[in-house]
Structure formats: structure tokens, C-alpha cells
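This document starts with one chain, in the form predicted alone, laid out as C-alpha cells.
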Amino acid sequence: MTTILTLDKVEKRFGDTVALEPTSLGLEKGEFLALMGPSGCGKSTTLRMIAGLEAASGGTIRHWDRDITDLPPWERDMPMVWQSYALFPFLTVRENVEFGLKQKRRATAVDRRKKSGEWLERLGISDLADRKTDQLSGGQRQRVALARALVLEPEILLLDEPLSALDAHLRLRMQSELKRLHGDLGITFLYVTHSQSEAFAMADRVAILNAGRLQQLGPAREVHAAPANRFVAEFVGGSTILTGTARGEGRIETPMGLLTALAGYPAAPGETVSFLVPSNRVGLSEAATGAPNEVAARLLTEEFTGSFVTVYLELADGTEMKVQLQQSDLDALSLAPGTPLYASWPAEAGYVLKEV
């Protein structure tokens, strides 16, 4: 692939506060990259420096081979879709979409109307062209904000938590719409979010930050399956993290007994380690079966999500374990809060983590 945007040791400080430690990463042409992490991790600051809305304290930002570190926003050709939409309430939908063309491209009125009409049609909001934006729903406003950015036909589109203001149903619809647009247009998307579900549903790669430091960058499935450290594992979720003492050959002594985790960080004998157990690799039974990594537990509660059920267990040391099952698998068990159960998982599913 071809790198379209490069951050080379880019950092940001606000006085004595470090918002982003020196960070290097490349954005590939045509990819969908999600920046995510908890509040205050540096993801929005990074996006704002790329957009030219914040000055970097150090390092270099390049668009292709062009150094854009000190360029103003209007010379970067990287429009942003905002969490708040940032639409002009005194303008109609069409006028909002035409605004960028009028300010930057100096297009004629005929060309602006033609171009804006094409994007209004493409995003299914042609019938709203003459309305003011305060007459629109959240989903409609989001489409107007997208049309206003995309009408400029940028190489890179920046998106700052654009779906966070929408309700759950609209959020899912707009996720699908964004993914479709990305595939159709071939534009490079850089997307900031704190939502793991959004990032993993849409992005080709994800970059996870914490306290201003890049923790992991890689394909979404790889980050989910093989987190770089404990922070990433806890942030991504979907697994149970257990702690014990390494005894060699993948064996780990825990309060639940001697367990085996064969994947991940190579722990030395005697080292205190944490390892994760993916929730979708755990099986349940009402009686001990002698299966690998079998531990006693009791049922806490269940959470239904369509055809899947997440079962929450409590292990002997008080750890809460998550188990994801299909509804048909759960039907074979007689469950009620407090029911004694046995959980087990294959040795290769256990993944030993780095602590930092």
C-alpha cells in the first residue's frame, strides 16, 4: 500500500501537560483507520493537529511528501465531520453543502448547485435541500455534515466521533452508511471514536492510545485477538483477564488451579503474569468433565443480545468471567443465579499479556 499521511514523532504539550507523546504512524491511501481510547488519551488532539486546528509541539506531519505541519487548515484539503455537526443554522441544507465549494473552490453558482445536488442525492437528502438545519433530525444533520465534507472530494476525510450524538438505531444505520461510502469512494478515512463496536465494525486498522501514548496499531481483528498489553486487552474487552505465576511450558498457577495459556508473551518461570481468555472460546457444563483449563464457577447473570447470550460467572478468586454462547447452547443448561457451573477453554486460547 501507499502511505498518504505520515506522523513522524508528532507530540503535543499544553504547558507541563503532555497530551501526546512523540508518536509515529502512517495512514495508507484508501484505508479506514480508527483512532480510539478513553477520554483524554490524545485521540482528538491528534486529529486536530492533522487538521491544522492545533499546532504540534514537535515532530512532522506530511501529506504525501509535502510537509504540512505548519500549514493552516484551509491549505490542507482535509475536511472534518464533527461530533456536533457544526452546521450553519441560518443556511439551508443546500447552502450548507455548497459552503465549502463557495469558500475554497471558487466554483460558479451553476457548478455549486450541480455538485451539491449530486451529493444530496447520493446521501438521500435531496428532499431536504431547502430546509433549515434546525428542522432536521440527528440522522439527517449527520448526512448533511457528510455531504458538506464529501462535496469537496478530499483525499482524506477526518471524522471526530461523528455518531456519538445519535441513538443506538441510527448509529448502526450510519455505521453501515459510512462503511458503504468508504468502499464506494476510495477516500481515506481517519476516524476518532471511544466506541470499540464502531471501530471494529468499520475500520481496516485501529490505533489505540492511552495517556498520550500509542499502545497498539494494527488490523482490527489482530488487535482484538492479540492485544499488545493489559491496557489494550481491558479497553477492547470481550475477554476475561486472569492472573497467576508462570511455571514453565505455558502453565500458570492460579487460585483456580494450574492452568495453561500457550499464546502470547513468553513468561519466565516464577514471573507474575496476566492472561486473557476470549469469551467465545469458553464452554460451560453443569458437572466436571476433566476438560483442559476447567474451573469451578457460579452463575451471576445473563445478558441477551439477539441470538447470543453473554453469561457472567464468578470464579473462586472473585474474578468475573464472561462467556459468550449461542442461545441454543444455553438451552441445554438449567441456569439460575447462583447455579454452580464448570467453565473450560482450550490451552491455545489462553493469551499471555505484557503488562505495559
Contents of the next structure:
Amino acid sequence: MTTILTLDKVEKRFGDTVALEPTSLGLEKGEFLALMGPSGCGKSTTLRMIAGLEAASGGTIRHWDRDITDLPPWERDMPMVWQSYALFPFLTVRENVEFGLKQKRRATAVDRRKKSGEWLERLGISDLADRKTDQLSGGQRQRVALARALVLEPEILLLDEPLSALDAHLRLRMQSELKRLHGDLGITFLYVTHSQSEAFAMADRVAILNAGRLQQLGPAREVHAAPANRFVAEFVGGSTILTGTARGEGRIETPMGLLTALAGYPAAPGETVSFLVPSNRVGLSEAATGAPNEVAARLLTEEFTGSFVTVYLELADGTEMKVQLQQSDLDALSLAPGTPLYASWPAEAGYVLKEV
Amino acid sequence: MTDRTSQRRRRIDGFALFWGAPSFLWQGVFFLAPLIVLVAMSFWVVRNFRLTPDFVFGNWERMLTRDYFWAGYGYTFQLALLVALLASLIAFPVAHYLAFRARPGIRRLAIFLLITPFFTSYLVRIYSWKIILSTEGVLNVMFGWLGLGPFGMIDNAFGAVVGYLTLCLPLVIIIQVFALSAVGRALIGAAHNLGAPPLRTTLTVTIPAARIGLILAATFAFILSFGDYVSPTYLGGGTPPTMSILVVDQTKSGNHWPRASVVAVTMVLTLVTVLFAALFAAYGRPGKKT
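Follow the form predicted alone with the form predicted in complex with the partner chain, if you could.
Okay, now the whole complex, with that chain kicking things off.
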């Protein structure tokens, strides 16, 4: 793997507020990297700095070996797909797609027409070529925005929450289409989103930002399985976070009793630690079975989502625990709110976080 | 089925009627009725300095066959066109700065300052230009120190244009600021992102995106200058006469209101035509090909 884009201690301040702490990360050639985090975490600012639409307050941005930190946006080759699409309303679909080619003067009018035609075809919007953009649906606009950026044949495509304005059904379809497009083109995608499901569905690697700080960068599976800290674990979801005092050999004393968590960070005895209980590893029973990691709980509510059921429990210390089960696992249980239940999970499923 | 829907559509909306009625009444009494009287009067005659209702085309024939009428019409039209163009060009950099670069506080202050000229009488502002522009005026005295001049900046087209700009420029800037402020920042960012430097972005994205407001601003400048009487009289010297001066001349010489009406009706027709042309240019070019 070769690094196509490098952020070296790049930071952004607006007056006294810090939008991005000095952050370093490398974008590998051909990868699909998702930059995610809650709103205001600095992800869009980072993307805008890479596009040159926002000036970095410090650090350097390199495209291959070239320092592009101070290069104006119109001299960078990093077309962006905008959340609002930012299509030019006074131009037709075809004119929108040809806009970038016209600016860069790379192609003659005939070539432009041919290239824009190819991309309109590829994205299935040839029929709309002579329409004004205000006559298009959200999904069609999205395609025009993609064609407008991709027609420039960039090495890196920047995407700023491109799917957030679409309805859920269309979003899923565009997700798989983007993923396929990325595979076909072999170019690098840098994708900003606040949705972890979008990021995990498409990205090779994810970078999670919070409050202007990079929390974790790694393959989607790894971030999911081994979150670096409590923020990442909560953001990624899918687990219950419990807190207690380490007693050595993975044992942790909690208000629910002495529990064991063998995976993750080995905590020294006496240390306060947080550990995760993955919601798909928890079993439920109506009576205590004497299993090692067993806690008493009270049923709060259940949520049927098709292939599986999500059950929410309240533990002795008030923590809400999320449990994911197959419908068949639940048949044996009577699930009325308030029902006392016992939840247990294997000791090796418990994952201790490095930071509380 | 279709009958029913068309019936439903024709149903009278009492609420809209109630609130809309006063403005319709106002327009009817104070615009439409006088306009009808004006048109009618252009066919009347004057006997012994007395206005007499009649139906003759003599006034129209008399005015439309006179060279001084067409000279005045051409002069007025050209001046108004020049002012619309000049005001738009002078206003644009200011409006662009205020809409995109200025901090919100500066912008608010600028809008306030652009409105204040309307507090003072237009006539007073025109008279103050006389002090500055006349042959013995402030500017010519200063040019004199440099061994230049004196320049004739008054009682000619230059003076008239200065006066017209005094009238229109603040309004044109304000309309342009609002037109440009409504252009999405993302559009400008997208243009930069796709390789368009600032000047190209302004020409190919900002101006087309703000087209309606920009045309509207220029139209206002045209309409205000075309009908103005003060500037051409006090700064333009009255020669050649503009349409507004012609109107006054006709009423003064021989109390000839019918001929004045001919001039006025011609002006109204011109403005209506210009306004429709402008609205068509602003809104009516769907799917234009390049």
C-alpha cells in the first residue's frame, strides 16, 4: 500500500474554538476511508481542508510528495460530492457534468461531450441530460453530483455526507452502488459521515473523530471488535459498557457482582476499568443457572427488527443492557416488562477498554 | 370528475378576497383610473387654453412627427440604459464585498448607511451636487490647483448621469447585496472545487445564480432614471429635454395637457415594455442551451 494523501499534524482553529486538534493520518491509494463522528467533531472541516475550501491553521497536507497545504482549491484535483449536491441550478444536467472539464481546459468541446455522455450513461441518467437540475429527484441529483466529480477522473474523490439527504430505502441502494463504483474505478474514496452503519457498510477503514480529536483509525471490523475507548465503543454501538474495579486475571468487581472479562486491555488490580459486553453474546434465562458471568436484570422493553430481536434490560446499578437474540431464543421466555431475568455471557466475550 | 375539480378551483376564496380587496381598490382608484384618464386625455383638445374632451388623433400626430420628441425619447432612453448599466457595474463590486467578504456587523452597518440617503430629500442631494460639480464648484477649484480644468460637469449628460446615480445607486447596491447573499456558498465552493478560480466563478456561477436579482436591480435603475425630472433639470441643464421635461414643457406652453399626456402615455408604454423584457430575461429562459 502506498500513501496517496498525508495529513501531518493538520489543525484548524476558528478564533478560540478548536475544530481540529493537530491530526495526522494517511490515506492509502485505492482505499475507501470513512471519516466519521458526531456533528461538530471536525470531520467536515478536515474534508474541506483537504479540498482547500478551508485553510489549515497548522500542519501540512501532502498529495503524494507534493505539499498542497497552501494550494488554492481550484488548483487541486479533488472533486467533492456535497451533502446539498451543490448542483448549478442555471445549467442543465449535462452542463453541470461538463463544468469541471471546461474549467480545466483539458478537453475539446467534442471530448467533453463524449466524456460527459459516458458518465451520464454509467450512472444511468442519460435521459436527464437536457433537464434543469431543479426538475430532478434527490437520488437523481446525487447521481449528477457523482458524475460531475468523477468525469474529472480524479485520484481521490471526496464525499461529504452524500447520502444524508436521501430517504432510507434510496440510501441503502446508493450505498451498494457507491461501494461497487469504488471497486470498479479503483480510485481512493474519502467519505465523511455521521452514520456508523454507512461507514461500516462501505469503508475499508474508518477513522473516528470526536471533539476535534482522532479517536481511532483502522479496518471497520477491528474498530468494531476492539474499540480504543469508551467514546468509540458508544459511537459504534452494539455493546453494553460496564464499569468496575479490576481484581486481577480479568476479574472485575462491579455492583452486579464479580465478573470476568478476558479480552482487551489487561488491567492492573485496583484500577477502575470499563469493559464491553457485546449484545450478541449475551444469553437470557428466567432462573439463575449459576453460570460464571451471570447478572440479575429486569426487562425494560423489546424491539423486533425482523431477523432478530433486541431486548433492553436494566441491571442492578441502573445500567441499560442491550441484548440481541434470535426470535427462537425468546420462545422459551415470557417477556413482560418488569420480568426479572438473568443475563450471562462467556468470560472471553468481555472486552476491557484501555481508557475508562 | 374533471368538471368537479374545475368547479372547485373556481370557488372564491373569501379570505384572500377580503385581504386583497384594499390593494385592488387602491390600485384601481389611484393607478388604473388615472391611467385611463391619461390615455383618454391624449385624445382631447385645447381650445382657448381650455381643456375640452374630444376624440382626435391630432396630439399623437403632432408629437410623434416632431424630431424634438424623438430626440428627447432617444436621449432619455439612452441615459436610462447607461445609468442601469453603470449603476449595475459600480454596485457589483461593493455588493459582492458586502455579500461574501464583509463581517456581519459591517454588512448591517453598510445596509443602514445605504438606506439613509432616502431619509433626505432627493432635491437637496441634487442641489449639493451643484456645489460640487459647477464651474466654480469644489471639484473644479481642486482641479484648478493642479492646473486643470475647469471641466463642464454640469448642465450636460454627465451631470444628469451623476444625478441619476445618486438616485439609483443605493437601491441597486441593496438589491444586489440581497441577490448575491441568496447564492448558496456551496455553489461557489463547488465551482472552486471543480477548478474555477475566483473571477471565473463570479462570471460563470455567481452572476448566473443571482441573475434574477441583478436584472431586477438594473430594471429599477432604468425605471427610476427614465421618469426622473429633478436630475435632468438641475444637473442635466434641460437640453436636450428628457421625456419628463417634455411633459412639463407641454403643460407650461399653452397649457397643453393632451400633448403632455401623449408623452406620458409613451413613457408608460416604454416602461411596461422594458419591465416585461426584463422579467422575461430574468425568469423566462427555461432549458437554455449553450
